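Below sits a lone chain in structure tokens, taken as the form predicted alone.
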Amino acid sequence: MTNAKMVEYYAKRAAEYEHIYLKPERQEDLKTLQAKLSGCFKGLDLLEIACGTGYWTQFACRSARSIVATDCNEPVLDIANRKHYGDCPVSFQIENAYALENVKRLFSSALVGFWWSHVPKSKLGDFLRILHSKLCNGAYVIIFDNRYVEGSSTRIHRADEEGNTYQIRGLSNGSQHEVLKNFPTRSELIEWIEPLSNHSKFTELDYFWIAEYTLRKNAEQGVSF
């Protein structure tokens, strides 16, 4: 089950969801991510996980053939539905990322932006199994998230016995919320992804990391990055 407090936090944050993308020190990295997503889904049908307000959907739609974008929070999807996505057919669905029960067809690509860090370490295997069950043989997957950068990232408040880390975040209404936010190392990402992939690539920007791979369902299928 998706953490109820996390869902509540992001519902309350919906109207200010995209403020994080205004940090001046992150602009060059954000441009790199935007350019990447604008071109990497050419001819592919995309399943997006935790799409939020559709911020990254609006770049993915520039190359994807079609997009089904999912999130568990109706307030952020209301905002996403008000954006324009050009000629790309885009639909939004309320989904639990650990179930994806109403995703009924298979996709040739997947996008997971800023969600990995919110998955408890004990649930990563479950999340990946569900995601991969919705993908075709040799599907292209791109996952990206934050690196911890002192002075830019919200400081770590505590860690639990599993090694998950948490931040205290404030909203404009003055409320404070404890949010699960993990910062995996490159070796941790490789340990999870390489056994599942035909081909993988890991890129570290100053403020973000990017993992790309093709799903190992059919060993003869792959893609060059």
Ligand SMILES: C[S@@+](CC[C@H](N)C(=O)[O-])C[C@H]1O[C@@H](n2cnc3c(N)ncnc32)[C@H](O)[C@@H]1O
Given for the second form:
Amino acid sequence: MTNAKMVEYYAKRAAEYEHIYLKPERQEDLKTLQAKLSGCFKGLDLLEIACGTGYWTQFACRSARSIVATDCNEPVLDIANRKHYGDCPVSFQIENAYALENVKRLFSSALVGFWWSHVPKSKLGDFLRILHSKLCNGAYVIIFDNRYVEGSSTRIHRADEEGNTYQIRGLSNGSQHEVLKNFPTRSELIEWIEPLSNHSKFTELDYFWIAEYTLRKNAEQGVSF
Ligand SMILES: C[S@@+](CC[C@H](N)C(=O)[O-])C[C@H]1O[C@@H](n2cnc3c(N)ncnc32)[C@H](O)[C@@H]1O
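Please supply the corresponding structure for the form predicted together with this ligand (the preceding block corresponds to the form predicted alone).
Full assembly next; the chain just shown is listed first.
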């Protein structure tokens, strides 16, 4: 799987990425997410996917026992590496979310922030299979992402034949980038997640959705190293 254009877009956006977290209308929801992440990984070893600049790692480290945070982009990990994570052992690793090749152990939890929306619909199954292959049976997983909100979200400018939607985004250097950004419905999320989980919970805030579940692994999802 190559998503080279998106990878390049996020590399170029690295220094300005966290501006997105300053949007005034999203502050209340962001506080809810921050509080959630600060407490939900108690005693768990966390694998973070597409961690970017470590914005959410900063909150996860308040409760996780340890964190391996991954992203395919060096410029964002350079920024993440400069943050402080208290007493929690945090390491950053370059990994393609569709392969996680060098993740060589099983984790008891996973965090996937603002990544699901960038996965083409036809690749969601592959992504979840790879992610789950790195998790223990019963692992706690939290996934969250944007809801489409008129006036706050960047407008969708087209859809492709499989229903993926795209936005045109600008960076401060004036460059323009077309970025795949999907806004799944609650029932689409349930359809993906319920069959793979023992317990699941779906929450809709005004600007974000949150899916939490405990993984139910079957024999085919197992992995041997
Ligand atoms: C929307 S940002 C989310 C960053 C972070 N999770 C957050 O919420 O602040 C998406 C991230 O996905 C990363 N990314 C893009 N393609 C990737 C891939 N194939 N594997 C891993 N990370 C990828 C980008 O480098 C970027 O950091």
